[in-house]
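Given next, in structure tokens, is a single chain: the form predicted alone.
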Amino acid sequence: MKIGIIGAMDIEVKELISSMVDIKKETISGIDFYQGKLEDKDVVVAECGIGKVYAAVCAQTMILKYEPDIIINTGVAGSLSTELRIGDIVISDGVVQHDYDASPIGIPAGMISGVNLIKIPCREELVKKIFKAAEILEDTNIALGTIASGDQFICSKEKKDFIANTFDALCAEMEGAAIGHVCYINNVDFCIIRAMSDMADGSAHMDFDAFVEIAVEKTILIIKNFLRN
């Protein structure tokens, strides 16, 4: 079994690549792809970039490439939850796409042509795993549910209730749904692991700076946790 995994940003892999052995490095479309053993199992790992189009690029670049049985996307993300705060884990039950708006028309906020889904869904089996492996991480709330994704940082009140009440999202990012949406299409079972990093506010960016390197650390135990296990 091969394992890809992609974060949007240097910080999200760099571990995880400086923890590989016997590597392999390509690059393409402008994404380095590190292709390796990481606990002792096949990964590709990629950092694609901020934003849906990176992400989608990456993820359909690494499924024709290097035809991987799993994805799994990294990374922090903005609350939406009350009950989540900074450095605790949300893990992916289903993705959507909060900024997917053609309801002038008569279609569903976040309804996604093509696939008539407004929730892309993971395997449960595939989450079950990741989430058992998240286990390993003490004094952390972790849940499971909706991750939003879209091409905005979110850091007002009115769009984090946006978000929360009409897709029941328990966290905003802007690269998960795009990967899920590229996994769905070429049946390859995916999840997204998002450690929170900031409460999607006007405290934003304040939080951000301060907390993102704290709450990687924790995706990248659950990632190595679940390599091993």
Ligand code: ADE
Contents of the next structure:
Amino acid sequence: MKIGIIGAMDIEVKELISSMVDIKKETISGIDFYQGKLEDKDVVVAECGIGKVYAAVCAQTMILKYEPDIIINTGVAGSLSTELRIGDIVISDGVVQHDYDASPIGIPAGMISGVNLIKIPCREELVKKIFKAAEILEDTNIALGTIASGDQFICSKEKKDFIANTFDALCAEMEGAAIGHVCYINNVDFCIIRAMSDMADGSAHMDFDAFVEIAVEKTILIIKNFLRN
Ligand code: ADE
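Other form of same protein, the form predicted in complex with the named molecule, not the form predicted alone:
What follows is the entire complex, opening with the chain shown before.
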């Protein structure tokens, strides 16, 4: 069993990479891939860059070159729910692309052509295992639901409400659904784990850099616990 792990930013994967042993690094299309062992399991970890195109290139390359059995996408997200505060966790049961919109030609907003789905589902068995691994966190709300991705950092109430209401999504980020889409068409199981770093509405108290560090630590703990079990 080999597990692929993708994060968009250096801060989202650097702790995982520094915990790995027997590391071999390769750079493909400008993306660094680190193969090795983490918690005694075979892993390949990559930092893809921000946005859906980088995420898709990374996932497709990882699948073709390293053949992972599953891919986990880790990182931070903006909360779309009043129930989810900074530091809380969302685990995907499926992903949507909130900026995929061919509705002027009669295709429902968000419907991905070819696969004909708005929400690309994760496999329940994997999601359950990751949810269980997340129970290691104390004082943290862990939610299961839809994660929405698009090539925009969401920071207005209008946009936040649009995504939450149209797609019934719990949080917004910029890569997960692209990775899910690539995994789905390649028959690779996937799951997205995101810690809330902001409220996606530009609220005055937002201090993104400070919250990212706290949030990322939690997703790393979940991944390590998942690998151990
Ligand atoms: N990643 C973290 N916060 C985000 C937000 N508000 N919108 C998109 N991606 C994010």
